[in-house]
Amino acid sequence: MAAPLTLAAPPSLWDPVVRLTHWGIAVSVLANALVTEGGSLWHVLLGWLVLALLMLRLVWGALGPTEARFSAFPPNPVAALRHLGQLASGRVRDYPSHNPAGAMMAYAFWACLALVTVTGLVMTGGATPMQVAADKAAVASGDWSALIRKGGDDNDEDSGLRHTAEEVHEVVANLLLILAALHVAGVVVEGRAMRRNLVAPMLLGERRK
C-alpha cells in the first residue's frame, strides 16, 4: 500500500467545547430517539439541551480556537468525494481540522438538528419543559384546565402547521439515526486506513498513536 499523504497534522487536542457539544448532543439525540417518549418532559428537556448545544458549537465555530472554526473545514462536496476516493485506494492524508469528508457530515448534522429543533418548538408550541413539567403535574393532579384551554386555542392554520411539523420532525430525526451510522462507519474506515485512533482524541483531548 502507497503512503499516506501529509497534508498538516491534525490538532494534537479537541479543544473542551467541540468535545462537550459533540458527546452531548450524541447522548441527547440518542435518548430522545431510542429511549424517551415523543412530548415527556425528558424528551422536551433533551429537545432543549440540543439546541443549547448547537448554538454553543456554532458560535464557536466563528470565536473558537483554529481547528474548531469554520474557516478550518469549509463545505466542498467536491473536495468531500475527492478524501473519499484517496480514502478507497488508501491514499489519505491528515487534514488541520475535519478532513472534506467529515466536513460535509458535520454541516449536515448541523442542518438536521436545527430543522428538528425548530419542528420540535413548533409542535410543543414553543414550551419550555418548565411549562410541561407543570402542565403534566396539573393533568396528573385532575386539573385538565390548562390543555384544554391550548387545543381549544388552535385553529385549522395551527393545527396543520403543527402536523407538518409532526412529520418533519419525525423524518428528520431518522435521517440524524441514519447519518451517526454513517459518521461512525466513516470514524472507524478512517482511523484504520490512518492506523491511527480517532475516538480517544475526542473522548480524551489528546490524539493517541
Second form
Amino acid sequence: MAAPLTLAAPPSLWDPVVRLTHWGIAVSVLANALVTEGGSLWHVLLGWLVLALLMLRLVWGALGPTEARFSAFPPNPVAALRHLGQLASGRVRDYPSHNPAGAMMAYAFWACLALVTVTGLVMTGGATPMQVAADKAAVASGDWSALIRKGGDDNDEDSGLRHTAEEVHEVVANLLLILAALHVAGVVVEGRAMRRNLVAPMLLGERRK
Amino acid sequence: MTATAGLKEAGRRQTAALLAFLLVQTLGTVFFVGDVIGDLREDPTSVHFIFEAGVTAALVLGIVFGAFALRRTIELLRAQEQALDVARGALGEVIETQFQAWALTPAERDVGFLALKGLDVAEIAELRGAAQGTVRAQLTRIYAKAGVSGRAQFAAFFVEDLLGQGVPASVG
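Same protein, different state: after the form predicted alone, show the form predicted in complex with the partner chain.
Let's see the whole complex now, leading with the same chain.
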C-alpha cells in the first residue's frame, strides 16, 4: 500500500544489488576461510571477487535506492547500544533500513573486508588471478623463474610488510567469521522479537502462493 | 498471466540484465585498476600507463552510469507498483460503494466480487461450498438489482469508467 506507515518498516524485499553483494560476499568469504587453500588460484580469485562486490556495494551506498544508501543507516554506536537495550527488554521498533545495531555490523563487515582484501593484495604482490595461474603453470612445467623473480625483489622492508600483512590477514579473516556468527545470531534474535521473517527479504521476498 | 504480471516480469528481466552488466563491469574495473596500480610502480609517464589510466577512468564512469540506470529502473518499478496498489484500492472502493447502492446482500457481494474476478459458476460454487444452482440464482439476482443483462455487462459497468476514451467514431 502507498500508506506512509510502510515507509518505517524495513523493505519486504531488498534490491537486487544488495542481495547479490550480500550472498556473493558471504559465500566467497566462507569458501576462502574454510575450503580454499591460502595463495591458491581459487583463493586469490575469490578474493578479487569479494573486492569487486565490496566496491559495487559501496558505490550502491552512494547511488542506490533510499534504503540501500549510507544515509539510511548512518554509523551511530549510541543508537546501536540503545537498540540492543530495547531488544533485551523485548521492545523493538521498525527502521526503514538496517536497524542501528545491524548498521554497525555492516560497517564492521566492510572495514574487515577492505582490510582482508588489501592485505591479501600485499601478500600476493597485487598479482591478478591470471598471473597466479600463469606462475603456477610455469612452476609446474619446471620453470622456476617465477619463484626467483618473486624472491628477487624481496628486500627486508618488503618482506617485513608482507609478514605484517599476513598476520593482519589471518586475524581479520577470523574476525570476519566471528562477525558472521554474531550477524546470524542477531538476525535470529531480531526476527523472533519482531515476529517477522528477516531472511526472506534478503532472498526472494515473501512468497505469495 | 495478467497484464500487470507481464509488466512486472519485463521489469524484473530488465533489472536482472542491468545487474549482470553492472557486476561484470565492476569485476573488469577492479582487475584493470589492480593492473594500473601495478604499472604505476614501474613507469607512470609511459604512454601505455596514461592510456590505461584513461580506460580505467572510463570504466569507473561506466559503473556510475550503470548504477544510476539500475536505480532508476528499480524506482520506476516501485512507483508502478504503488500506483497499481492505489488504483486497485480505489477500484475496490468503487465496487464496494456500488454494491451497497444496489443493496446486495453480503453473500451476493461475495459472489459478485468473484464473478468480476472472472471465475465461472462452477468455480464460485466450489470456493463458497455452495450448489451451482444457488450461485446461478444469486448471479441472476445481482444482475437484476444492477439492471444489467448478464455477466459481460456487469463487468463492463466497472471497466467503463476506467477507460478514458469513448467508443471510436468509426465503430459507432
